[in-house]
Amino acid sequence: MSCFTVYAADMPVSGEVSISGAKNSALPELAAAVLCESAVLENCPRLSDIEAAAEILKTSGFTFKRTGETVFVEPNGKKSAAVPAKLCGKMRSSVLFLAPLLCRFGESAVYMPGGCCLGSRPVDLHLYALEKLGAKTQTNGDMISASAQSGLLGAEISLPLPSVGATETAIMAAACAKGESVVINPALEPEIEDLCRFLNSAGAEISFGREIKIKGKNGLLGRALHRVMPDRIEAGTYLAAAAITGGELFLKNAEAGNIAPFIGILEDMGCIIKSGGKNIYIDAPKHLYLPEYVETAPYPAFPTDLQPQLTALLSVGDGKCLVRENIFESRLGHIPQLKKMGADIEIHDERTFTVRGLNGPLESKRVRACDLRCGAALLLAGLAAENGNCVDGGEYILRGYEDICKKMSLIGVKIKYRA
């Protein structure tokens, strides 16, 4: 059983943290490498999800090599359009390989993806996008397959809701289709714009905006060279570490504009935050004051991936806050664990809860992560506990935070990981 142990902080965190490349950019870009003659991806983080994507690439007929923070992907002459179920079960993003493998081989198959259990996250919109482009799709039990032996044709793809994954699938498939496509009502996350930059570096013609326009190449793309954008969720998590301990941090390789709603809430809670270029500085007070209401929503609103971390902050602050989770109906798994540590949280329904701040520390308990961001929230809670805590399910945290023990240690946190 893997676990992280966080020991009681002798003082507020302080120092400097360098933010890694974004997991949610690197994963779709590794899938999109299937569309390319070759791909070089700089600033690619070392994460268990990245390792899972590398295994899918190797199984599908590609070489994957890493030198430091740079990875190299190119076809090796083999062909495998089907991703094994055991690899799909390791991460949610495995479904993103369906479209690229289809474009390269004329057919593809994946299994229902795994990853964090955050409620219903169907793949129907992925299939809808492919069907609009002329693919034939089929679901047989847990297996999802697609075929387009004569290629894909450009089309108008109007998404009923701004799904991140479906938007990425539509963009990748349309980039290699014949003719022009437009994605209406797309998700607008910075990671999607980063995917467009990756594809454009390989010769795609994609205009990112409230409607994403793609001039299809009617074939595969050329050589890609791209640097992965900084991970905005990792940046937000370290800002939260400073806030929950009343600390002071300087974040390098972090873009404040991508997490403006979270920064705004931290400032309302009493934090002083300054930013410029790709740097963010935070000086947090000893006592945090709670906002009255917070809700998650698609970008550019407050991100669901920072809701659990914010809940940990709210638990130790002063005041009362109503929180509404609008993205995932099952993203409340951190709440029972925080309550175990003494947090005063009342769940109203599957999406809404109230936090009454303790205006003081949490209790030290052994808790369990049920997903990636839940794990991050529980680590933060350990920083605010009298004698730290132990977080089981540490493998979830390794999916999204590169070198977390090393980075936390550099800012004064006593932390250990046991596999």
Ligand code: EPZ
Given for the second form:
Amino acid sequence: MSCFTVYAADMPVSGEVSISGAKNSALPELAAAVLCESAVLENCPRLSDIEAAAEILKTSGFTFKRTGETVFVEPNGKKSAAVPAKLCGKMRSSVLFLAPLLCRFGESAVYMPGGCCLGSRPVDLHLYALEKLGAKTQTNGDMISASAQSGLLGAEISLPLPSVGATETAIMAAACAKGESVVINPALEPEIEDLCRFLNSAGAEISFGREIKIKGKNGLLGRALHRVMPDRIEAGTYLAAAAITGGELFLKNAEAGNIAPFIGILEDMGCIIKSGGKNIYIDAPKHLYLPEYVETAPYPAFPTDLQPQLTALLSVGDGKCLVRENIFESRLGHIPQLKKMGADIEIHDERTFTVRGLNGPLESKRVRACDLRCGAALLLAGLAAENGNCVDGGEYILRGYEDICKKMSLIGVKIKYRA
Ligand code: EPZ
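Same protein, different state: after the form predicted alone, show the form predicted together with the named molecule.
Complete assembly follows, chain above in first position.
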């Protein structure tokens, strides 16, 4: 089990952080590269999840090369429509390869994806979208397969809930179907709009909006060239680092508009935040006031991927806050670990809890991450503990935060990672 150690913290961070490309854009875009004659993806972050996606591409008949922050994906003439179980188990995004491989090879198979344990995380809506487009799907144990030997036909795909992944599956499949499609009640996360820009750069005809309209090309796409958008969750995590230490940070390549609800919460807590172009500046007070209530919801509301980080921040502020997690049925794994560090949090049920701020530091303890954002929350908690902390399960954090030790050290944090 790998471990991050934060030393002698409880001091304000200060300086400049350059935000990397978004993990949750780059991953669907690498899957969508399967639909393209070739793909060039700029600003692609170096993350273990990206490496896992590269392995799936290489296994599926593609080359994956990286020069700096740019990756190049090309078909290598081989055909392999089934992604091995060991590769699927590494992350949730493996399911995103089902639709592209189906479009390219007429059939595909993946295994139930791995990734963060945030509840059941079914893939029924991915299969629903493919069936609406005319594919046959089958689930046999952990294996999920799809076939459409005579191609896909455009259709109306009405999602019962705005699933990010199912929206991405629907868009990718519809882009190569024959005829027009519309996705009703889609997820509207910025990462999905970014995927549409990627696909349109390769000749797709997708118009992103409250309903996503796609004119299918009745075949594969051309050469994609796209720059991955900045990672809004990474940006929010560093804003939380400033807030939890009463520090001051300047974020480069960060778009405030994509995390406006989170910025609003930080301002209500007492932080001064200014943004312009692709930068965000935060100056945080030592004394933070808790909001009375916060809940997560689909974009453009407060994102679930910043809920664990906010919970760590609430733990050291002044006041009481009721938090409700509306997206995942069990995204509270960070709470027992924060309580181990002295946080005063009462869990009411699998989606709601109350934080009573300590109005002071947390205790330095050894804690364990159970998923990516839980790990990020525990690192933040270490910044607010007098002698830092140790976070086991550090490999979770490497899935979503590029160069985190270097970036944290540049803003004054003494941190070490041991594999
Ligand atoms: C994406 O996961 C993100 N991952 C998650 O980020 C993020 O938390 C989530 O969207 C919500 O914003 C990537 O983009 C790689 P969903 P995804 O489908 O697509 C239910 C991180 O930390 N659902 O919107 O899996 C599901 O159970 C990760 O970077 C179905 O019922 O999320 C959940 O309750 C964590 N059937 C809800 O929808 C389905 O077929 C939202 O899931 C699919 C989903």
